[in-house]
Structures are given as C-alpha cells and as structure tokens.
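Next up: just one chain, as structure tokens, the form predicted alone.
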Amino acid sequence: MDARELVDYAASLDCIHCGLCLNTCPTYLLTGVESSSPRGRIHLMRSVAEDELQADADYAEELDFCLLCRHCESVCPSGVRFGALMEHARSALEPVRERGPLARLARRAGFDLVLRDRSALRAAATVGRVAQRLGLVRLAARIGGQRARGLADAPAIPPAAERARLPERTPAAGTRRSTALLLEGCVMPELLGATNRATLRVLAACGFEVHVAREHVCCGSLHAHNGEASGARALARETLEACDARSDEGGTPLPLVVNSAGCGSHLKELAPAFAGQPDLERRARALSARTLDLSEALTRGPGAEGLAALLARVPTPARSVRAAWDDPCHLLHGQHIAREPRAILGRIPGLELVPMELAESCCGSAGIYSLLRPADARRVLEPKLAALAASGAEILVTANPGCQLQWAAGVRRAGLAVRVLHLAEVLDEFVVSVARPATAS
C-alpha cells in the first residue's frame, strides 16, 4: 500500500501547528507528550505519508490512544477536521496492522455480527446478564489482566422485560403537532431501554406522532470511529433505506430524532461515506439535513410549541433540585449544540441548573474506549468527577449513552450522591409525569 493512502495527506496540511489544541486534548493533558496531542498526531500522519515514519505498532497505539472527542476542532483557527482525519487514518491502517488472534476474533464478532444484527444483540445482552448474575463478569475483570479491567465498570444489563422494543407507531398525546421518526439505536435498547422509552413519552407529550423503523439496527457510528469503514458504509446505506422509507402523508421523508450524540453527529456527516456515488451521497445529505438531536426537536417549530404548552401545565414543586449539564463531545464539538439543552433545563419548574467546570471536556467514554482502555478512561473522568462534586448538583444530565454509562460508573466509584440521567429522562420525570391534563382549567 502506498504510504500516502494511509492518511488524508492533503487534509493534514491544513494544520498550522499553532498549539491552540493542546490544552483541549484529554490525552495530551494526561501525558504532556506532543505525539499524544492533535497536532502531534497530525505530524505523525504526515511523517507516515512522507515515508519518514513506519506505520508500526507505536503509530497504531497513538491512534488508538485518541478519544476522538473533537474538542480540538472547536478551537482550531484553521478549521482542521481532526475527527475525519482520525477516522481515515484508523480505517486505512486496519487492513495492514497486526492484531492477536483474540483481538481479531473480538472485532469480527462485535463489528460484523453483534452490532449488525438485532437478534445477536439481544442474545449477547441475555448472555451478558446471566454472566453478571453469576458473578462471572466480576471474576473476569479481576483475573483477565489490564484489558479486562473495563468489565468492572460494565453497566448492569436490565432484565428482558426492560429491554422490550419500542412500538412501531406511537400517537401524539393530545394535539398532534407533527410526526417524527425516532432512532432506536443498536446498544440503547439493550442497556438503556428506559432512556428510549422516556424519549418516546416526551416526544408524544409534546405533540409528536412517533414512528420507529424497527427493522433498522445500527447507524454505523461505532464502526466509523474504530476504523471499520466498510462496515460503516454498509450500515449507513441500511440507515438510508430505513429512514427514506418513512414519510408523512405527502410523501416527504420524516425528520429523524436522535437521543444519542454520537449517532447524531455521525448521521449529520454521512455524505462523505458515499463519495463518488452521487445518488447515495444526495440521499445522505438529505438525511443529514433532517436529522435532529432531541434538544433541537424540542426547541424548534412544533416541538418548541408542544414543549411550551407542556411546561405551562407543570406545577411548581415545593423544593428545587440542583442539576448540572455535561456536554457530550459529539453534541458540542461534533454538532455544535450547547444552548438548546441548557435552555430546556433552565425552563423546568423546580429544577435549578447549576454550572459545572469542565462541562465541555471529554468524560472518557468515547464509544468503546472505556472498555478497551479503562485506566485511561478513568483518568480522563477524574477531574470532571471533582468538578461535579464541587458543583453541588444532585443530578448530572447528559445526552449520550456512552457518557451516561461512563458517568454512572464514575459516580458509583466516587461514592457521590448524584443521579445520572439523560435529558429525556429528566423531562419525563420532572415534566411529563407531573403535568396537569391538557383539559384542566
């Protein structure tokens, strides 16, 4: 393979090595090592492309060390798309890098089988729950070595009844203001089904008729972030087929509401996966344009009207609850959404939104990073746990499944009396469940 094919060389030249990214990079802040910073990694990529450096195990390790949080993009004066650079580099390296037989088997089982098949996901969750109940997961975490330590923080897999699929269609509660398609996701039904159901209730309460493409499994974001470009493209195409097939009475494809920041960011940047395929690229751009994070759906048009009407029916409680918002990386740095969730939380009666330091920094989840590199993920989260404790918040609110699970594990380890909730769960608990009936005077 030509060395220049291993990186997006032309895009790497956009970096001017100014260093503004350094203090935003979680891995550079951990190590102080230049090669563990965004500009350092770009320098490594250029060196590989110019045949000054081998794409060896050390190079692969530095790519793996990156959390792909994209915080560097938010401060880059040159507009370097570091996330895209990293995805390209990981994908190009994957076919030629050396992995042990167990690592290869795990990747193939995870990316080619489990994440692409709903039955396999449910079977894996069932097996995982049994293993947890028997104590086998804790045992594996103790005796499995460094790479198995992430199992100690593995979330408890709920019973089958709590992992029930969402209905294909849910009518609006009261006045129907709009219709939307909700992304159910791949892992969320098995680990965070309660969050999905809360999202469904919130949308319905705000006047949405909600549809779910039950045949759809995964958008491909985890594949794209971990160097599995071909799998990501295949799943992106399946996503197009599933979403384009759902339309309103006039035949217009429905807007897609997403409650996972990582999935939402991936779907809003889907077109490059189909470069050179004009029809698919056009459809991908159209899907990106109608993809909305939950917070966007509730602060625009019919959703904003529905939320306002719902909030007007919420009585003011006797006691306020302090809540802190933590920005998921792919919501803030990928989708540039910061105002909307804070605006929603600030309007909830009885909820006091308190500031938290480092809210814009990575929590260390990064998809499957916290499972593959648990020690690094914990070190990234530690200063944020201290900031949460200093904030005095009783609830930590986020909007991404990985962040939600990472925070829950960290709060549990630290012994903090803080509940970790998704934005949808906060709205469901503090608004939907207590709102007076619409017909009440």
Given for the second form:
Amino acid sequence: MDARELVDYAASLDCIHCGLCLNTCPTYLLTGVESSSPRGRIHLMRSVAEDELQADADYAEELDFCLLCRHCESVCPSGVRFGALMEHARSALEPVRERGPLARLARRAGFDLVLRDRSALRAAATVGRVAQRLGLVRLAARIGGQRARGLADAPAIPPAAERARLPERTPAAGTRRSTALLLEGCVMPELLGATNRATLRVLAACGFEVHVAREHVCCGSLHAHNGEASGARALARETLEACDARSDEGGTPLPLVVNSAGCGSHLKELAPAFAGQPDLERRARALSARTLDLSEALTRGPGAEGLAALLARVPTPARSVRAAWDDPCHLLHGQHIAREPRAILGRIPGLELVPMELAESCCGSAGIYSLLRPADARRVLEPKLAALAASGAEILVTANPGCQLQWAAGVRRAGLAVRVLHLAEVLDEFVVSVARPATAS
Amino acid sequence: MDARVVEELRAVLGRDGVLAERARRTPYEADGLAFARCLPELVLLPRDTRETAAALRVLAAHGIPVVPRGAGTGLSGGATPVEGGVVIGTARMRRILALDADNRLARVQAGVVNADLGRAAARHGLFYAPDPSSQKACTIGGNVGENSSGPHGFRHGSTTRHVLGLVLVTPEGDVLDLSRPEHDPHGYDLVGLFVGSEGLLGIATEITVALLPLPPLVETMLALFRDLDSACDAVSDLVAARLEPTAIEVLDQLTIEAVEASVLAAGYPKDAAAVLLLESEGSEAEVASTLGAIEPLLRARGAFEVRRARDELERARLWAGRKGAYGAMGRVAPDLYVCDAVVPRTRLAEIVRVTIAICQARGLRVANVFHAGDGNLHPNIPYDRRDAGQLARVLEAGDAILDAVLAVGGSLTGEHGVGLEKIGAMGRAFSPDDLDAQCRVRDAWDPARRMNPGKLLPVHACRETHTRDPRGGAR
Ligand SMILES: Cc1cc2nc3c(=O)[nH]c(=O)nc-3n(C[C@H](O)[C@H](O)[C@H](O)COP(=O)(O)OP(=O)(O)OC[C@H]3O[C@@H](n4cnc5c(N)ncnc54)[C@H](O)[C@@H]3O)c2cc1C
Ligand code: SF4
Ligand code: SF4
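Take the protein just shown as the form predicted alone and give its structure as the form predicted together with the partner chain.
Below: every chain and molecule of the assembly, starting with the one above.
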C-alpha cells in the first residue's frame, strides 16, 4: 500500500507543532512520551506519509493508545481536525495490521455481527448476563490473563426486565409542544435501559411527543472511532433511512434527540462518510443539522419552554444536594456544548452545582477503549476521581453511556459515596417525579 | 545504540524511561525549529535528580553526547538532537515539590509546565512572572535553558530575575545543589551563569523560583492603528515618556486574521493594520494614572480607537489570542520561522519596515507580532519546509534581518536563544576573544563537550581560539 494512503497527509500538515495541545492530552500526561501526545501522533502520521517511518507495531500502538477524546482539537489554534485524522489513520491501517486470530475474530464478531443486528445484541446481552451471574466471566478473565482484563471490568448487564425496548410512540405528558425522534442506541437498551426510559419521561414531561425508530440499530460511531470505516458507512446509511422516514404532520423530518454524546457527535459529522455521493451527503448534512443533544433540546425552542414550565412546578426541597458536571469529551470537544447542561443543572431546585477540576478532560471511557485497554482507562480516570472527591459532590452527572459506566466502576473502586447519574436521570428524579401536577389547562 | 548501554540505562531508568523504538524516538527529531532534524539514538525520561545523575554517569562512561529537552517548544533548535546522541527529556519530572506562600517561592521539578506553576501559585494569590506565549506547554527547565521571557517581561524581566536556586546534574553525573540559601551570598553566582546556558552546562532537575503577589487590579487596553509604523512609533513614545505599563505587545493584520479565524478568536478588530495590546497592574489609582497618561500619547500617534477589556473574561481571551498567535499561523503554512532580535526602542518602526522589505524582496510573507515594549521583534515567516528553495530564502531573510539589527546596535536574541539557528551569526556579534572566553567557561563545566554540542558556541571558534591559547596548551 502507498504510504500516503495510510494517513490524511494534507490534514497532517495543518499542525505547526506549537505544542499548545500537549498539556490537554491524557496519554501524554500519563507517560510524558511525545509519541503519545497529539503533536507526536501527528508527527508519526506525517512521517509515515513521507516514508520516513514504517507503519509498524509501535506506530499502531500509539494510534490505539489515543483515547480519541479530541481535547487536543478543542485547543488547537491551527485548526487541526485531530479526530478525523485519527479515524482516518486507524481505518487505513486496519486492513494491513497484524492481529492474532482470536483478536481478529472478536473484532469481526463485535463490529460486523453484534453491533449491527438488534437480535444479536440482545442475544449477546443475555449470554453475557448469564456468564456474569455464573462467574464465568471472572474465570475467563483469570485464564485469559492481562489481555482479558477488560472482561472483568465490563459493566454488569442488567436483568431482562430492564432491557425492555422503548415504545414506537409516546405521547407528550400534558400539552404537546413539539415532536421528536429519540435515538435509542445500540448498546444503550441492553446496558442502560434505565437512562433511556428516564430520557423518554423527561422529554414527554417537557411536552415532546417522542418517536423511536425501532428498526434502527446503531449509528456507527463506535465503528468510525475504531478504524471500521466501511461498517460505519453502512450504518450511517441505515441511520439516514430510518431518520428520514420520520416526519411531522407537515412533512418536516423530525429533530433527532440523542442522549449519548458519542453518537451525537458522530451524527453531527456524518457527511464525510458519503463523500462523492452528493445526494446522500446533502441528506446527511440535513440530519446533522437537526440532531440535538438532550441538553440542547431542553434549552432551545419548545423544549426550553417545556422545561421552564415543568421547573415552575417543582417545590424547593428542604435539603439541597451537591452535584458536579463532568463534560463528556464528545459533548465538549466533539460538539462544543458546555453551557447547556450546566444551565439546566443550575436551575434545578435543591441541586447545588459545584465546580470540579479536570471536568473538561477525558474519563477514560472513550467508547470501547475501557474494554480494550482497561488498565490505561483506569489510569486516565485516577486524577479525575481525586478531583471528584475534592469537589465534595454527592452526585456526578454526565451525558454519555460509556462515561456513566466508567465513572460508576471508578467510584465503586475508590469507595466514594457518590452516585453517578445521566443528566436525564437527574432531571427525571429531581424534576419530573417531584413536579406538582399541571393545573388543568 | 550498543545494546549493553541500553541495558545499563534501563537498569537505572526502568523500561518506561528508555525509548528505543523508532516510532517512539521519531517525534523527538525536531523542536520548534522544524527544518532542523536528527533522529536521536535514544530518548531518556528520568523521574528525578537521582535518575538523571545515574543516566548521565552511564552516558559519560561511554562518551555519548546528550541533548536536554523540556517540551521541545524552543524556536532556535536548542533541543534538536545531535548525531549519535541521546535526548534526556524532563516530561516525567512534573512535580511541584514545595510551594511556600509565606516566603513566596516554589521548588519545582524541571519538567513542570510554566502554566501549571502559575495555576498552583494563583491558589495562594501569587503568580510566576515569566510568561512565554508557549506557557501552556513549555517547562520551567526549558525557560531556564533559554532564559525565556514573555509579554510581561517588559515589567518583570526574564527568567533569570526569578530563579533563586537550582539543583543540577553535571555532564559527568554529579549533583550540584545550588538551591540551599547559604550558597547565595558566597562565591560566584553559578545560578546566574546557568540560566540561559541552553543545555551546555548540565541538566537542571529542580528549580527554586520566586513568586509575586497577584496585583489588586489588572487592566488591559487595546489601541487600533491604521498602519504598523504608527503603532511602533507610539511604543517608542511610551518608553521615552517612561510610562510603565506591564506589557506592550504589537499584533499586525496578518496575525489578527489568523487568530480571529481560530478557536482562540478574541474579538481583535480585523480592520486595523496594527493593534497595541497594553496592560497595567497595581492599585486602582496606579492603573488609572498609567492608562490615563498613555491614552493621549496613543491618540497623538493616530490610534483611531482605544478601548479597555470589559471584564476578566475578555481580558483572558485577548491574551489567549495573543499567545495562540504562533499556532494560529498554522492556517497560513505548515511551518513558521520566528526571528528573535532586540533593537533599540527608538528605532522600532524603522527596523520593522526593514524586516518587511527583506521578506518581500524574497517573495516571503511576514507577520509581525512582538514584545514591543522590550524592543523584541518577532518577524514570523510562514513557510513549507518541503520547499527547499523557499527554506533557503527564509534562512537568508533571517540572516539579513540579524545583520540589520546588529548594524543598529541590537542583539542576536531576545529570548529564544542562539541554539543551532543563530550559531552562524555568533562570529558576527562577538569578537574571537569574547567567544574564547565563553568557550572556556563551557570547558570548565564540560571539558569533553558532550552537552548539546554544536549549539550556541561555534566549535570552529573554539578550536581557533584554542590554538591561540597564550599558554600554548591546545587541546
Ligand atoms: C507558540 C510559541 C510561543 C513562544 N513564545 C515565547 C515567548 O513569548 N517568550 C519566550 O521567551 N519564548 C517563547 N517561545 C520559545 C520557547 O517556548 C521557550 O524557549 C521555552 O522556554 C522552551 O521551553 P521548553 O520546555 O519547550 O524547552 P525546550 O525547547 O525543550 O528546550 C529549550 C532549551 O533548554 C534546554 N533545556 C531544556 N530543559 C533543560 C533542563 N532541565 N536543564 C538544562 N537545559 C534544559 C534545551 O537543551 C534547549 O537548549 C515560544 C515558542 C512557541 C512554540
Ligand atoms: S495545538 Fe494544533 S498545531 Fe499546535 S501542536 Fe497541537 S495539533 Fe499541532
Ligand atoms: S484525542 Fe485525546 S488522547 Fe488522543 S491525542 Fe488528542 S488529547 Fe490525546
């Protein structure tokens, strides 16, 4: 393969090596190694393209070590699109890299089978739950040694009742202000059904009639982040079809509300997957434009009005609870959303929003990173756990399923008395469920 | 590299402390002087003084050349590796060892990032004065190496004014503790000698710095001009009038365009040909009187708008924009060459004009963003190192600018050091006797000349002077 095809060479030239990104990079802060920094990784990519460096195992390892948190991208004055650069480099390397037969099998099973098919996902969840209950997982982790450590760290799969799917249509509670499509997600229903149901209740309580595309499985963000560009393209196509088929009475496609920052960030940058197919590109851009993170849906237009009306019905509790917001990378660095969630949390009666240091840096979840590289993922979370403890928060709020699981595991390990909740769950518990009934209207 | 040496080094630094794989060494091949590159044989990352000393002893025993490195943001090639040499990086020495708020000092490991020290100090109402624009990345050790300054150097001076003590490791691997207070009054000021020595005398591992109390009030002012000349003349006037703001920076239009197109967009007006960014700190009365006295001078030189930052947020954004100017130039070209020369402040406008003409004559673009209060020019020349012809013209322009600066009694470097970049000009700035004296100082510390060889002091100058050694003892 031509070395130039291994990386997006032109984009790598955008880096002027000023170093302003270094101090934001979790893997550089952990190791002090330049090739594990954004500037260093871009240097490696450029060296590969210029035939100065072989795309060898060490190169691959530095790509894998990256969390793809895109913190570096947020601070880069030169406008380097690091996320896109890294996705490209991983995808281009995938066909030529050496993986053991087992690793290859697991990868193909995960990306080509499970994540692309609802019944396979459900079956995997059932098998996984049984294995976890029987202690088989811990056993496998012990036998598999270092490489299977991720298994033991994998989140507990909830019982079948909690894994129920969302209904196709849920009416607004009270006055209908708007209609929206909610992205149910691929692993969300299996691992975090409670978060999905909370999201649904919050949206309905804020006046949304909520639709769910039940035939849709996965938006492809995990594929895109992990070097599976063609799988990502296929899933992007399916997502387009599912979303474009839902419109309101006037025929306008429904806005798509997303409660997973990783998926939202991917959906807002969908167009490049269809480069060279103008019609699909246009449709992808339109979908991106109507994709809203939950926090956006509740701070603008009818959603904001609905939330305000709802908040007005919440009595002030006697005791307030301290909560800290942790910016999910794909919300802050991927979608540049920082104010909205804080504004929402700041308005909840009885919730005191306390600042937490390092809120803007990665927790180590990073999609499936915490499964692939559990030891690194833990090390990345360590300083943030200390910051959480220092903040005095009793609740840690996030807005991304992976972060939720990663934090929950970390808090458990550290023995902190902190609950980890999704923004939707906080709203459900502290607003929706305690609001006085609306006066008949 | 000899496998035995690698094993010896691993024994003292651990596996993670020795980078031998090609992919892990590659990003160290250059610092901020992008066109100069050389692959190091190894990169060593000690965690403290003891490990640094142990590693240097191994390297001394094998006669291996050493290049110290902080964050590699240096712009003169001070951290460019040398043929057959290793790099010793301080990126795993990032601990703030002590912060004594009552005595206003901090003891830090050399790899502590300038901005991290600033943040820690701010928690105690203090700050660390030297503030290079690279402060979010550059290390205190690198600042010591280059005697770095920054926008606020106008008032507070460069690094050397703020370093109280050092622990350093000599090229042979001996530890020299120059940080205990009793060293201060006696004998030579070795700390002063070490600051600015560009990695030729040893490796600083721990640095004790002075911290200053945060001023009660800081105000930032912007003055917009229709041409760069007037902005420069206004600075000359301010300095002549002995007005003492804390910082006087100039940004020209190309710089502003790049900054405003970036994530650091700060609201710099795009219609001004030049902007003066001024800051004053002190009591309310002091700030009011300083800025009040400055404004009419600026207007007299044609400032068409003078305004103050409304709040702390705007102030922070203006500075972030200024400090991100280098990075923002990445939108113009893949590489940036930053000249660094100091001229008498009465001649700012004239020399800036000359630098622009020099660049234009060679078909090069140039952005001017600089520490005007100090007379420290930074003509920024965007280029692409893959274009050999263009690179040659950039270097030629750099040389011509230095000549122009030396001709008016200026100096070779304000804050970026000589490194590799300006080593050729040393012979023009110093007489053979001067250079000889400097070589002898170096030889007293590093007789084998293994520390950062080929930087700062031209080797041929050393050889020449040694053959003229009055004692006849050429080495
Ligand atoms: C965007 C940008 C803006 C900049 N703005 C400024 C500015 O405003 N003012 C300014 O003065 N400079 C500026 N610089 C230049 C540069 O940041 C400074 O020279 C800085 O001090 C270098 O620090 P570093 O940690 O990157 O050191 P490096 O570049 O790694 O090293 C610099 C020199 O110090 C030596 N060295 C490093 N660590 C040690 C140690 N522990 N012991 C002994 N020697 C050591 C090295 O051998 C080398 O010679 C800027 C650079 C960039 C890229
Ligand atoms: S901030 Fe941007 S331009 Fe600067 S080194 Fe990092 S990626 Fe490169
Ligand atoms: S994406 Fe995150 S982990 Fe990867 S280089 Fe950027 S800051 Fe580092």
